[in-house]
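As structure tokens, one chain now follows by itself in the form predicted alone.
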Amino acid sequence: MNVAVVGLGALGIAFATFLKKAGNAVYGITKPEYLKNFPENRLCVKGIWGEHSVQLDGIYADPSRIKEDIDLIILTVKSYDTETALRQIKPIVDKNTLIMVAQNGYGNYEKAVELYGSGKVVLARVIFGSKVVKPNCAEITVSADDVRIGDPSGKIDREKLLKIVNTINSSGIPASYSPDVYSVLWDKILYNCALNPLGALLQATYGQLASREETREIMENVIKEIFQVAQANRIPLRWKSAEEYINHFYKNLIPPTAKHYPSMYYDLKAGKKTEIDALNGAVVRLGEKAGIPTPTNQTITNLIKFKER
């Protein structure tokens, strides 16, 4: 298969190594800035998936420059880079070209579908963890569950989906076939905007936050909101409560995460801008469009926004 990641951070980095390592033709697309990161276009991984290193087919600025033919274009830039990567990717998309929104948070998914059409976008549900070590490395820290992938359109061949799931677990990332895959993503924004943005702010591992009930309690109005936006919006949960839910967020979810920070944290800490207008900003946006109020996720996004300036 030939595939072109576009962005070249942790994870695009971890998507890029195991899919060039497996026999894939692998091109990156990072911005001009960053291509004197990737001396030889070479890319590598370590942690609990072992240490492994590739030299890509290409690492270019200009995706035009890519002259085979993509049979897949896997996003992982920030969602705030979501369109500009979108718009950018145009000269190698073409007819038989899908284009995989692997990414955090609400909205890229939608972009891509707005720019492509539904039966070009493929989306996946990440939650493998993974951390830039150097410029052209990647530290793979923790994998919760496999790569999640599906259409929520369903107008895309499922043979096709198969070979994306196929190709992608056979390079020794872990990924299924997941037909339900737009509510499995909103389960990770549930997670992500109940923790992210507080351990950010409170520079707080998630078993800190999750061992007060000062931060519970913050969370717990998180979660309520955001089930009844997503109501509201007829956006389908797999859950059939925001309680139902709270109970598997710290019985579950927690646990095996207890130590870490959020990577909100770090972005904050390198005085980075955060995907907040992706997770809870989002949650706002879909409440107001609904009349529905949202004073805990969008006291949050405030606090996000101010922290970034």
The other form holds:
Protein chains: 2
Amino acid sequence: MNVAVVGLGALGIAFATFLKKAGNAVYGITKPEYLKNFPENRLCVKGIWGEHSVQLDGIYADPSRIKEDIDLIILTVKSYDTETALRQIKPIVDKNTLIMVAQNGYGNYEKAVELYGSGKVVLARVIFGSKVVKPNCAEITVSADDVRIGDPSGKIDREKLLKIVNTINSSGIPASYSPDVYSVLWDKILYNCALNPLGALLQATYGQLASREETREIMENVIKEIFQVAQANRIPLRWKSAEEYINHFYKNLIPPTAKHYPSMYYDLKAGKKTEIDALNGAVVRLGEKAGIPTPTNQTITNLIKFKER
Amino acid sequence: MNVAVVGLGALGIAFATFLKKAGNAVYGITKPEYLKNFPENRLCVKGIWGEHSVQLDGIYADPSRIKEDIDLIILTVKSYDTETALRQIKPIVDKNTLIMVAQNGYGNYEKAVELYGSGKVVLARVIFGSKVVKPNCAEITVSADDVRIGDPSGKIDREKLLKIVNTINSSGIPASYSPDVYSVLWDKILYNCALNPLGALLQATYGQLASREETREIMENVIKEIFQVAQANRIPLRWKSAEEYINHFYKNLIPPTAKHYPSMYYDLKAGKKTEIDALNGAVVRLGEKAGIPTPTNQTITNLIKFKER
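The block above covers the form predicted alone; next, return the form predicted in complex with another copy of the chain.
Full complex below, order starting with the chain above.
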């Protein structure tokens, strides 16, 4: 396959390196100021899936410099850069190109569909952990589950989807086809909305947040509001009720990650922007659209936004 | 008058010093571990109302050591110590004694009435600023308004109330009689609930909180919830609507205090307990009592409580 990976942070480096190593033609798209981070188009990966070093077929700031037809564009930029990145890739999206949204949070898939139509957009829920250890090198630290890949619209030919899944899976990144990927992504949104901003605001680990009555109450209110908002917006969740999810959350999700700080904690600490607008901020906007009040998510979102500046 | 001041922090030192200087018999009640802070029962005050140094008639940890009949007990302990202090003063409350509650927040007056009956309890709204500069010395930094003194129950003889007002006023602490002191105190509760916890959480001044859209939204939600809770609990506020108060808040209250950090900010910084339970925490409890949801106040309260530990 001919693949373009948009965004060469930890996630983009991982996808690009494994796909190149497996013999695909792989191009990277990054911001002009980051081009210097990738001498000779070299990337590398280390960690739980081994050490690999590759040379991409090109790394550009301007996608129109790619002359080959691209089969798959993998979007890995931060959520707040999604719209810019989507507009920027226009020159390389032709009638056979699929765009795979591999980002956190709500609004990335929706924006891609708005701009390119649902028949062009594949959704991936990525839940392995990677971090940049050198500007052109990522370390894969943990993998909670396969990359789940699917088409929420049902419009994309299933063979094409399976080919993408197979290409990624056989490159060394565990991946599987998931017809309910949209709900699976919302599972991650629930988890991130409950934990990330609170961990960042209070500088606390997931385990600390789950062990104290005060933060449990806030997280449960965040989750309950999301269930109301999802129902009003006909977003299919995989849980019958907030209570059912909350039970799963404390029993199964927190224990293995109890010692983790959320990425938002590191973002704020580094004075960087966070993905709050694709998480609790998106919940607030979905609530407004449906006339559902989301005061807890709103308060949390506002606190993070104040801290961001 | 024979006066006992319970709590010898910044506020207690101020009351005790001025009242003693004016010729009253004044006793101080403090915790056993603080007795050593007051050698020879000496207190002093400096700041905007001049420098004064006095020797009290006694400073004790055990009120029953006061042998004189006490006309007035002034309660100045932190809200979380109110109940303990009220129980402790029992030996010096006789049939002529009045208890003046001079503290921040909701629940102090109510607790005093619960324990001693409304005919025994005077309410004071204190809004001058003082801070401890030496263990036995306070500095008066600012005065926004007279100490307003009144009896929400209407049961106390007006002459007795006016005598208290006059005693305090003539001692050098500007004070006036206020029939609507309960509503006046709620004005301060509104102000403190909106600003204190946010300033403490975000380490921001009142001016910063008022200048940013995110924190304005949170503060306005805090205020709106308080108006709903007050109405449901038949608490008389001095403003027709939340909007009317919010307008006053930004226009008149914030500008002169724009550079201030709330006391709660200093409390958290020093690892001390805050008065959150007498502010937003009290709003949450009043809301629960009346079946009014207060998610914004609840979230804020929980965040502060997490930070306290």
